[in-house]
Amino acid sequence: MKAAASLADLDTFAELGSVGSGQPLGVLDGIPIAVKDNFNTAGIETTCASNMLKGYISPYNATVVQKLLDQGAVLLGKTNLDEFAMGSGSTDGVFGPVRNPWSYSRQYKEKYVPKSFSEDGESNWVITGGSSGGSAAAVSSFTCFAALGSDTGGSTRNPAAHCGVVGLKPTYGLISRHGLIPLVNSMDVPGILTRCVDDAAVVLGSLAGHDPKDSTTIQDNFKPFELPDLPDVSKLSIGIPKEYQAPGLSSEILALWSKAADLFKHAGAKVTEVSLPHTRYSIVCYHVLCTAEVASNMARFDGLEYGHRSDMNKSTESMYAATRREGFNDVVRGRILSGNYFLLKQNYENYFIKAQKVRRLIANDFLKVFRSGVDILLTPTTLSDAVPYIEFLKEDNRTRSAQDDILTQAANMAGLPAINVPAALSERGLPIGLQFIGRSFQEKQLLTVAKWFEKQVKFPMIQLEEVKRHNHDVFQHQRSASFS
């Protein structure tokens, strides 16, 4: 992976993948990678950060995990998340919240930490975003070179934006979901978190392609690709969706979005405002469809076959109820209740069927824009930079998720590829990312544009004190003049 040359010496890791065979296993040979704890890993506990799966050890690897191992990747461990990936802060799992490494960066400490906060720093830290916050934090803090997340409504791109890393959600069906514990089958996509776009392309090349164990994957063979060293965007058309100027969008992200559009203009690209008129209905539509599928998927956790089982033995029904009360947190139970309400016979037509029709309209909006000649859409990823944990807790999970997913979930409903690219630091010294959305199965074009943008903005590396002392030259603060 190309980022390796600019970071720590990987000679030790490079030897690991070829032990026993004397030959490298693949392009990821010896590369340390982490996996979100909702992917099955043979012989290693898979919990989804829930008491319901405490102690559960899968007998098989998820397809994406197996592909990583086959390519020689070294699995460092499983990463934390919101329980069953239901959240946007990585704060609601049984292992506790994930802390954003940027909370401990020189950039944040020098610019923001108020004197009124405690001196020991326990009140200062900010969230990672979610639900793949553990994976984003692992990549951001140099614990690993890449990590797997899952992306149902933005769960890879959201924490990538808050943690200053690249977060790729591939086209639905490009990567196998086999072994990913499902949240919303029709939207779930394994996500890729890395520190640069080139690395995301390398990991994608190792994971993509047909899987006979997942009927939703593409039938065609996928050919891994390399991105050009000098990407050219002069012949592209970049669309700016006006509906993404959502309520609550911070002024500094709005300004950054405008500056990014200007960069493309100055490079010769055609930049035009476009409309996705049904976007305003997307978050409500997403909530109905998400909870309906959650209710269906969570029905398997009944205390009989695997996972937690209550000691309640008065009746089968009482054991079911006690098992789910003890195993699931309030967030999961709430989504199950909402989903079952939408699926009731008297509500099915008015909620679930209507939401499916709106989903088709949302997908058609994207199709019309791309058919008009637009190649890539440029949008914000989040409404603001990461908020302090104590502020995040002031609103409930459902409200937070509705706010934090508003700019990302439409791409999931349309099945389109999308990527977060870190673009600048906020006034508080925290990362801000922008999102690029591409045509279905056009990951090469999407990543090429993302790489070009990455080269222009020169996003600064996080300055963690221990790492900075170890290799001062690598992590010098670099910012593009156009984004200062």
Second form
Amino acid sequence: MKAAASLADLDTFAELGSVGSGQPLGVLDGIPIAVKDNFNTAGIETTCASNMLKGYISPYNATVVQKLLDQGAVLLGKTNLDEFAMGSGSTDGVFGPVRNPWSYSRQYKEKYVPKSFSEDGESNWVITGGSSGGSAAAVSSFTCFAALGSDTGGSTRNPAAHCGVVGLKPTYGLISRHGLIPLVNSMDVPGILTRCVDDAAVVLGSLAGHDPKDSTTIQDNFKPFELPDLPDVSKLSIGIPKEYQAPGLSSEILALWSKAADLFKHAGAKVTEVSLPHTRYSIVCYHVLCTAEVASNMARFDGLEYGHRSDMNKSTESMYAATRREGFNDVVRGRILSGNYFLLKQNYENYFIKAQKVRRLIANDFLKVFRSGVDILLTPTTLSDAVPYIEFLKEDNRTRSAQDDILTQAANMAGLPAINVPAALSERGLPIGLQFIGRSFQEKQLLTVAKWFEKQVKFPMIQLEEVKRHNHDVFQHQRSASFS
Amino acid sequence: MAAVAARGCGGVWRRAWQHGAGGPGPSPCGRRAAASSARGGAVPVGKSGLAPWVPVVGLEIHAQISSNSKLFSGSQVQFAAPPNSLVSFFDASLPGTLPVLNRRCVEAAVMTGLALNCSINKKSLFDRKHYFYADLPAGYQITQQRVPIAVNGSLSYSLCIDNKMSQMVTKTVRIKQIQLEQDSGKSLHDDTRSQTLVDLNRAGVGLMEVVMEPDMCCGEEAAAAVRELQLILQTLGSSQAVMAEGQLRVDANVSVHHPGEPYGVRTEVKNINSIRFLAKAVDYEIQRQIEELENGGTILNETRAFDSKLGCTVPMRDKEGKQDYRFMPEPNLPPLILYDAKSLPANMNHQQVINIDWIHERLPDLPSVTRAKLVERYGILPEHSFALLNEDGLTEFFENVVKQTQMKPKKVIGWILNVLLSYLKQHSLTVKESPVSSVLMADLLNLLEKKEISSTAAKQVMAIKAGNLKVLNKLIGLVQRETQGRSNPVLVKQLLEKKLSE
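Show the other one: the form predicted together with its partner chain, since we just had the form predicted on its own.
Shown next: the complete complex, the earlier chain at its head.
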């Protein structure tokens, strides 16, 4: 499994963690964590899974990385992703695709009926989703307790859903982006992938709060919280946005979604259908805003200060062009091209400004629903369970991203906190998750609801064939995964 | 082949080019922009019957903010530091770094805005302006394109008519806006090795771009306006505004048209690095455009550079071609919110907010006010007050001398401006470097007032002090005459030298 793009050597571990030194540094002391390879790690390669940054060693730690280390966490490695986090499969990086650990689970293998095109079994493996697929796979396969992802349009929640782990996208501005190599600055947030909701709360507590190095973080201090052992949802109002019954939503996910709604109903919560009418414009609008910021953010990769530089030396301009052609894959170059098109003087009003206005409408939709008394929105995270890699390749990145982000990216447009909670296994034995979307900066309420739901659904543990004989150990790990 | 410009600075120029009889055609740089020296008095030489030309001059001035650190990073700001020694991760655009706005730079811009009678926007925004250039590491500059920090101001400046200090007129130029933005780095092109060297020390230093409306009509007006702005910035301390060090850089937009007609196509003259060159560059460009148009040509909307050696403007090889800067909002910086006494939230931490009224109350006297006070306090002429402020430290020198002498300020000013300054100029010294201290000057003037020495002797002492030792012999002569030849010249010389070096 190519979950890890680069692994720090063991000497570095000893330096990074305080393991064995006797004095615990913090709540994460000695806890192995993995970090998506678009966060800067001092002295360790930071590549964004791109030729452009292959071999690039950052001189500084991202704020979130530093905070993890300060709490005693042990950096286990950097995880694979789609190049510069542009994708929804973790298949479009220079290090190759990430394989979903569930491809090798007994649950999948037992239910999987080989089709004619892939008799050999080796090609049956399914994607992790993305773009934080490496982080999701690392957590799902017991490689680490927690991993950092990033979430711009669903990049943490989508692979979390496909890999059967918890994926939290916090409110925009709650966690510092300093050191996260940006995709879309106005939507990016560091994401948290863990095996259970309590763990996500602990990691969130270590990361959240103002950072003087990121002017978009909240000014107030963040008070870490613990979640109640027996969460109560009886007084809550749960909204079911009807627009999330999107075309292509699989029937089993639809069924699971309504089952989940019933669970809340039975627990005494008020469950109502709500409408977020501008949701359907979200994807096109996201496409414009995303590519525009991508075009801008990628401008710095010119081969001068760092990263790949082409041998072409006819002129500075030809060096730029060759560097960028060699350094970026088609997806990145395509987004840069369309982004620059949208930003052209003649197009700016018609595309960028319009998209910004629609973004405001989308955010207002959420505001209205929350103002009407709804506390939490319950939606699917993905349209279906994970597809086999060979299936996934049949569509291009753009089509895939548009489909796969459809249920997740509205929360990014509105800056709202959202979380994927694994809910059940599909008919094919693959994880399915549901998404909860909360009010801005109401992470505690969101996680409380998520924890209650997690307790109700009792999502099964992955049974990896290779580690079957260590089943007992694994179980122990699972139990202690809650390190709060 | 002299070009004679004809203009009264009411804003009307006439065709000024005169072909020398049988002389060669004008080479682009072979002619002199005579306009600058041809104020008034000059006779219109254009073809009779031609409509006069109205030149229109607007300025964009980049003033480097005087601050310890850069606009969005903690790197130090320092002139002439070793290359790339003042570069933070952000300045080098390392991926993942974010801008953090420097409070000092905002305060400097607010001060400058207030001093230029601008309205300060309580909410301003930052934008990205994109272009690829080696000394712009991020591929974009953070600037304030949509909503700048200050708008709608004005600057009053004075200039003398016919080069006579006694005839000063005061004019006003509207200030369109002041925007905060990042400076770029510097590229050094090494043609022999065909490589470009980049120094990022300057990259990210805070700039105030002051945009002046096209309310000026000649080089001299532009120069006077910039000079006044320079004095204001230096008084505020918001910029050191030393042009030679690139802390004040001027781009001039120049066009000409006939009265009653729309503005002509304008050119932008860049890279003007002294006030004197500004006047020359603008006048040259006006002249060039008039000639071009009168010869049936057209003016291209282009960027030109002023070649100070040749004294003319030349088209710049447009490195970027027609640029589309693809502006977009800077997503990493929230809107810049400023407060006044009314809007200041009660429980706000003072470290976190900028109070416009607080800054307003603490503005120092601006040059115009200082001049008026000097005129009132010392009874000197207005033009003398201009002269006093024209050199850093001169006002203080004057006031110190006045304090220590019985001579009337009106007379003191004459001694300082006419005698002392000319001696200093001869030896390329500034008043701050003056070997004649204010105490010595006061002593001399006192002796003069008491008629104990002649004005010739006083001048000679000053001359010697200023470095002119030849005058020493004259002084020895004076002593000899006074003592009727009974003194020992060698001893007199020794004594004088000793006295003068005290």
